[in-house]
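Starting off, we have a lone chain in the form predicted on its own, written out as structure tokens.
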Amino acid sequence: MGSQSRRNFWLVLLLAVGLAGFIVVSPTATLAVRPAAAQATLDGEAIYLERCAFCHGENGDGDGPVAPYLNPRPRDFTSGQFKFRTTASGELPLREDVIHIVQVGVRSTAMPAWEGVLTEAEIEAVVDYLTQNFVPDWGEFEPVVIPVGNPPRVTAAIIAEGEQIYQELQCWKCHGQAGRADGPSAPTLTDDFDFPIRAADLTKAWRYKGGSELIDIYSRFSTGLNGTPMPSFYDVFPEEEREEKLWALSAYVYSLQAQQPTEQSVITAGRIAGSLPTSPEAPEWNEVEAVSLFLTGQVITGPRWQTPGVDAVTVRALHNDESLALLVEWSDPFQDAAGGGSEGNVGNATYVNLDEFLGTAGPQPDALAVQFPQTVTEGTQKPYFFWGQPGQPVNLWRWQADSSVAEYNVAGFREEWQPQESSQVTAEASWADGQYRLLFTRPLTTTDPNDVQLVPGEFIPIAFQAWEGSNGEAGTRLALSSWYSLVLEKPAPVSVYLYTVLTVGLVAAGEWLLVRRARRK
């Protein structure tokens, strides 16, 4: 390339750069940058329609195609009611509040965490789209932000003060004395849209929708939950003692949280001599190891049940070489011993349409079942955990609040249940402060070939199912677990004692020889 050609090349390049700079900075070039901004808005709309409209609706009114199947229902952005905020009661949230909820989701609801699925820019784009297009008065007023300081060190004295405040504010009217959502006002609660709403079970940290840490609880007490019966307590206390009182109340609620179910899969029935406890309230149960297990809604056959009332059970077990005592505990805010509601299954081919169902469900009796394989095999093969299958039946012990206990053998979820003519399973139940305690007792071995035989030392598959009557649960509308294992402790063989005596003797003889040798020296 000659010198003239090189000069022409650089001149063209400089002109191109200069023209690009003019397009960016010139007031007359605004039309050139507007398509980019329009494209950003378009992207937010596209993301919303693809990811959000199915629940929240194309118009952001919470009435998407799947909304009738969800409980709680999707957020209606057009109402201006946002539960989880850092702003004062009745205020709109900050942009950052909405972004945070989109990022982390809302526990115990259908709202997932989008962080990691959408990029940060995509989340911001969809938040800007929905707030600017659906939320009334968005950006017109500066919301009042509630300050949250550092949590104090939680002490027994702070918890005791918080308990007193819990009583004074009458939190127990909704949440119950023990925090299990069984207060006298709980059955009648509705939100601002006249949908039934349940008080939070404060013992279940995994169901705190806005977070279960101490600072999260403080924020909820300070801001309230717009659109729900949960108020803000920020202005209840004088300013000079507001923080102290709110932290104390938060610490008490935090102390109510029970141990979260773990991945532990083996329930050990300890071996004792003498009689087994005959009551679910017997103090001996406090000394027995407890295993907590999650349950989930039945979504295997129609109608698939997406909103189970019971989501966990706690199990303890003992045996005395003759019988097994199995204690099962679970939270249920309402004791339902009477039936009378419709057992019809709404939406047999799919999930239950809650808009149609809740008005017709009516009361059902509470119930719980413990399930075993009818025959425990040596291999890993088990019957289908949902009531067995043809050729591999299960043995079910089913307690119902209005008819005591019955024993069944079932070989598939499409099979009609027939109770055994005679059964050696007994059950005793108690309900208090939103919690059931149910004790099953049965001999380890029976003469009925349809019964599971409980052999100490074997890993016996065990599963659980629960029906909450106030939630309209009956038939295949239930909560269920997968298979876990029950192991009955075996008596220690005589050889263990012989080896122990022999070991002690050898150690004593060795010490005697060492002492004797030392004295000789």
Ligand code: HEC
The other form holds:
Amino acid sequence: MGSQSRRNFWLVLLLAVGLAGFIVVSPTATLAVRPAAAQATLDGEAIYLERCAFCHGENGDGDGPVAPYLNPRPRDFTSGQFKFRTTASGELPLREDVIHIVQVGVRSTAMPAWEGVLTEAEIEAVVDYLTQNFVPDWGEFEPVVIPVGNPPRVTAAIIAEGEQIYQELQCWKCHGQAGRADGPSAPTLTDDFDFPIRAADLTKAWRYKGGSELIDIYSRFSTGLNGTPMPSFYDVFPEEEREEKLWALSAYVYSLQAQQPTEQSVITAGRIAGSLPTSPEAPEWNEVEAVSLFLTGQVITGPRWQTPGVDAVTVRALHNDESLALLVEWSDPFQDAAGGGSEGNVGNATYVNLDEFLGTAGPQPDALAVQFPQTVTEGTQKPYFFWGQPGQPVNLWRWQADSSVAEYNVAGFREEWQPQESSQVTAEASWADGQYRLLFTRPLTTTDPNDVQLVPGEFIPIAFQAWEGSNGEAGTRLALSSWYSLVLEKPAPVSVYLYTVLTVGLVAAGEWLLVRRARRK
Ligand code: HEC
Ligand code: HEC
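In place of the form predicted on its own, output the structure of the form predicted together with this ligand.
Starting with the chain above, the whole complex follows.
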């Protein structure tokens, strides 16, 4: 990329982020300056040009100035392809379908929800404008509506039947055996516009674009998502058993949805006697309480990253007074073990081609880092959550999918990273069914002043960062969390034992006295 086009790129990106931020952050501010009289004659075209054109293009062809930097791209309305419909596969949507998706937006994409930003009448006006002016054959044919009956009560038997159908219809080819979008066909999927597209991760309820309820799921695979490799499965069953089969399949897909990450901010490392689990697959981990947290794209320094591959991690921890064992799990459909498309790189090198915009050479290895303050201080003072700041460094344990682990000290996101010469952090990782499990182990205390010291009972700030190689992530292009707290369970203090012994003793003595008195009588 030449320096001129690079400068243009930054300008457009800045503009895009600014505009998107403006829409998201200040709906009321923009509404307030609008005169109430404008309600009388609603101009769909004006609303479209003001609100939609910089993504969808002035001519509705999905080619607004921001479009090249979005993944997925804004819809080209002139293609007549709509994903979220109540109508049969290949048909145009109903007017109500378009109104609905403009109201609620498309989750986990750049398409905002307009409810509350535009009035109901404004949404109708802009939808009429875009459908009548850009969508070929709009209003010429009556679309066939796919009926959705009433969902059944979900039982284990229905889910089991649905699982069988998931196998028979080979949903796993794209969505993977556990639903994490890691099926054998997943790396090479493209949409009708030849852009790479990912299968939906069916375990993440919060990412379902068309809603995650039973009835939404039913609609998605009975109508299909036009313009994508996701077909309609409405006609595969004879009419008499269709409803039952499709509801069973919906129930199974619904059952794949993992728990929503919590707002819980404390991760407790339980204290055990004896040795800690040495493998991320050790069955002992199933007994340990799990905390799931959200990660977001890094938008503090350029290139700002709105579409991170990893949006959540699940954490479990144990200690035995000597060492800490920290298990981190996250979904990643493609295992990228080494950068630059070299041997051992299982993910598809051209999966999301970001070179054009961001100048990286192919996928980088997947990676995950756990961050602590270098020094834990009392009170609420913590280093800046994004790699610390001058004078307040962080201590990072970073694992990479080529099986290397290194420890760093960083004091600000502009600093070069230098690995520590020797480190007592070890890491053990596995990948299966689109999921990494990574186990870090470190002694609670070390003699290196650059290392965080892990003292039981203290609130130790902890944060997580992830890089998904096949999503073009490396360096400052990553997903990150804010600070959480890690607390290592303390042995009960001696005074507690003392009180317990005393109480038990007193009760026993009292009983003995009572018994004696009763006997005497
Ligand atoms: C910041 C960029 C952005 C803006 C602004 C935006 N959209 Fe979108 N829109 C998108 C993207 C991206 C998609 C595609 C999502 C996908 O394919 O999963 C989309 C999809 C759509 C769809 C297709 C839904 C379907 O069923 O397939 C409609 C309709 C739509 N937008 C209408 C609008 C309208 C109306 C406005 C203005 C009021 C608007 N959009 C503003 C980014 C934007
Ligand atoms: C050829 C690949 C392929 C097959 C086979 C396939 N899907 Fe999909 N599916 C996709 C893609 C790609 C998407 C995402 C489209 C998008 O994001 O616009 C998707 C989306 C979905 C969604 C919508 C999720 C959301 O975001 O709202 C559901 C539900 C779904 N698939 C279920 C199924 C089920 C059930 C089956 C089997 C009966 C199946 N799929 C078979 C590729 C496939």
